[in-house]
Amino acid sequence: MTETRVRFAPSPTGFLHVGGARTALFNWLYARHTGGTFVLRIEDTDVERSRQDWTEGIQTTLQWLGLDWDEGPYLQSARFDRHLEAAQQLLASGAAYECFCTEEEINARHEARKALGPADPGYDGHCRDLTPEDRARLAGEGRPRSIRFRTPDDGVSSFTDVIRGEVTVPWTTIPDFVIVRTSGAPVFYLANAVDDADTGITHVIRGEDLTDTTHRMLALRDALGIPGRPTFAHLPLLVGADRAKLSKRHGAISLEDFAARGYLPEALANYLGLLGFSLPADESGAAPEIVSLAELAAAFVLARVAPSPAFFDYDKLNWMNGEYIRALPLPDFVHRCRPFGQERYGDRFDADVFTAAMALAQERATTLADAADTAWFLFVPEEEFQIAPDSLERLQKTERVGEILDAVAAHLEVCDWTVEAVDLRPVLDKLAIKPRKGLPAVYAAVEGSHTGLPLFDSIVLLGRERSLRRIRAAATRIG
């Protein structure tokens, strides 16, 4: 039995994407699954555009969801000469052949032809058929040189996706497409094709968005006379509430963007990992939703992945990340959430308060950075102390809201410091007013919102001195 092979092959030209994500994901879960080897390779053969920083982050990002691989990180760029060398097969055997042609001189074709009807924007095939006196008279004037792939002209190309089924299209549709730009670096096709038979990839498990190169690849690998085809899954794509690709306008889609806003990585693995895959339903006839990832490689299988676009559900990965956050152990959850304080709060950051607030934080957050946002109350400066608008309205019109205030404020000066001490609803209830309608107004002006960390701890944590002060002040705006 040949052993699954499969590959994790992004472009260093930006952020890992969690449509990126994803599919390392599903590659990792599919080799980890079978007992293959995971295979990550670096598709930098668009020289310009590639960073050695992106780079470096796709690895750390990865690492960051809990994502390991077996080999590399290939770099396609150190295996140019291999490329090219397949190109100069491809030329010699006729399949391939020089183009001449600049940008502009193929789109004033195009233009042209557009002005007598409808016409394809692909390649026209101009210098498919130049003599060996064109192809040198050319050369010798210096023009830049590319290298295209000469596609079939008639027939269909197809190839049975595990996913998708049977895909098909005319060869009509594919014009000759370049291998080797005028720089003389290749194009991903072509490094694609060369490095998955080079490197016995078995599997190509990839977005939906790369289906129609398929074909491409695999015209490629017959005309290279490489043996056999991988098994193909292309995977749904990631989209928002509007069904649109899943794009910046729907909020963070970078790893980097999830973990600064204070996504746990595992919260965030077990969430794509169920992104257009769905696990069996367990006892209660519900399929879990609350998985490991070595659960969800023990459960992974192609077969019960969804063809149909899988939705980005934002409040979904919210509560996920929630539940993640409850389960953690309250040292290991205030470890991660002290950089997020240690940032916001720079030098008034008080590690001893700042663990307190965690531990009140814990029950009610959904991420790092909101359980750490709750907290700014303890550490703004006084004079910056400020009542949230809405809040603050909302504060105007409570009725008795000044004899609320005040009747808190002679309780605080008083009573010992001590949660169950400042428990204000004794004082409520004398004044016949119930929690709910008195406590929001004390909540905004003590921490600045009418919603927020538990009410008489924060009060506790605060410290009597700037709790009487804050209450008095709030007193004295709505008086």
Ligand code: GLU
Given for the second form:
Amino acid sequence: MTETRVRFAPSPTGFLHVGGARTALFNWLYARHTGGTFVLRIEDTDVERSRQDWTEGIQTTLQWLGLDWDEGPYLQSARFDRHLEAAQQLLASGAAYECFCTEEEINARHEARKALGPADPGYDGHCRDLTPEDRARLAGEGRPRSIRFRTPDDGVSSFTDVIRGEVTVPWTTIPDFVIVRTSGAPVFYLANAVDDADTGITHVIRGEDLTDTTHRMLALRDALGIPGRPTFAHLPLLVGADRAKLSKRHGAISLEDFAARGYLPEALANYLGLLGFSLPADESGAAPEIVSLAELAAAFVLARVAPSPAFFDYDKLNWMNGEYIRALPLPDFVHRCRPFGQERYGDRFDADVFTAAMALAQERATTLADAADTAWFLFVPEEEFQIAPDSLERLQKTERVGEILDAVAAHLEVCDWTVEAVDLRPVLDKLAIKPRKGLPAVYAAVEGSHTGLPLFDSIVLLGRERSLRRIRAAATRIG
Ligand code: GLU
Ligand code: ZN
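Please show me the structure of the same protein in the form predicted together with glutamic acid, now that we have looked at it in the form predicted on its own.
And the full complex, kicking off with our chain again.
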């Protein structure tokens, strides 16, 4: 059996998005499952839109996610000569031809045909059968010159997709397409087909949006005399809650965004691994959801990838991230939160206080950024401390709030400074007020929010003086 060779072939025209990351992950999982090779290829044929820093960013991000590659990165731009050689081969065999049309001419002819009948797909084959004399004359006029691949006039193009089954389109929907631009640069279809063939790719696993391009790549391979076909698997589209293609409107989509918002790479990788793929049910009757990359790789088969669009559920990701956060050893969790704290609190950052606060935050946090945010009340300059509007309203609506705050202050003035001694429940008990009714107001007064870090620990961390000052200040705002 031939060894499995898969590739991830991003275009370096921006940050790596979750869709691309999911494609990379599924390739990696397939390679690791089969003991094959995972190749990274940077498709920088679009020289104007490709940038070196995106190329580097993609690699850093893949590493962050825990995906290592075995070969590459191969830069497509380094192989232009090879692509052009293939184009020459196609010209020589008559599978491709030179086209001298300007874009305006192509568009004008297209519009004219549209006026006469149903729209056709674009180029009309105008330059298909030029004589050598025609070509010499047109070249002499200084016209643009591209190379087009000649597609069949009738019949169908078909391939079998592991996920989608038989995919068939009539050739009439695919016009003769450009494989070398007027600038002399090879076009993506050609470079992609040649590179896959030259690097012995056995399985092409990529996004559903590329399904249509496969017909062109297969036709190019055939015309170049490349034997055999890779196995194709086009992964389901990622959609948001409204079933529309996932985009910025739905939330974070670049991996940099997820990192900046404090998602753990292992949680994100786990979540992405289940977008379109699921593990078989275990003894509990349900498919396991919290799974490591190694467990995903062990279970990964293309036959279990569903063809229907995969719903990107931010709530579920948040839940999963929280699960991973709680599974971290405390020092590791603090270590990962630290850059967020330093970034937020700058000069006021204090490692000991922050560590103690994160120990309190771990139990409830959804993301590292959230966890760092909840420590805000410990680092804010006193004159900038403010109670969030909804929490202030809640405080003001609390029954007998003046009495509560006074009694709490009286207690904190004299009690020992330990979490046990700071416990305010007996104080409320004496007033015959339930903790559930009275404590949110104290949370708001001390932490600026009625849903902050555990209260008694927070008061101890904040210190007697600042806690008392805030509680007294809140007492003046109860109207
Ligand atoms: N470079 C293409 C893209 O980023 C992907 C090509 C492929 O996977 O075949 O959309
Ligand atoms: Zn032409």
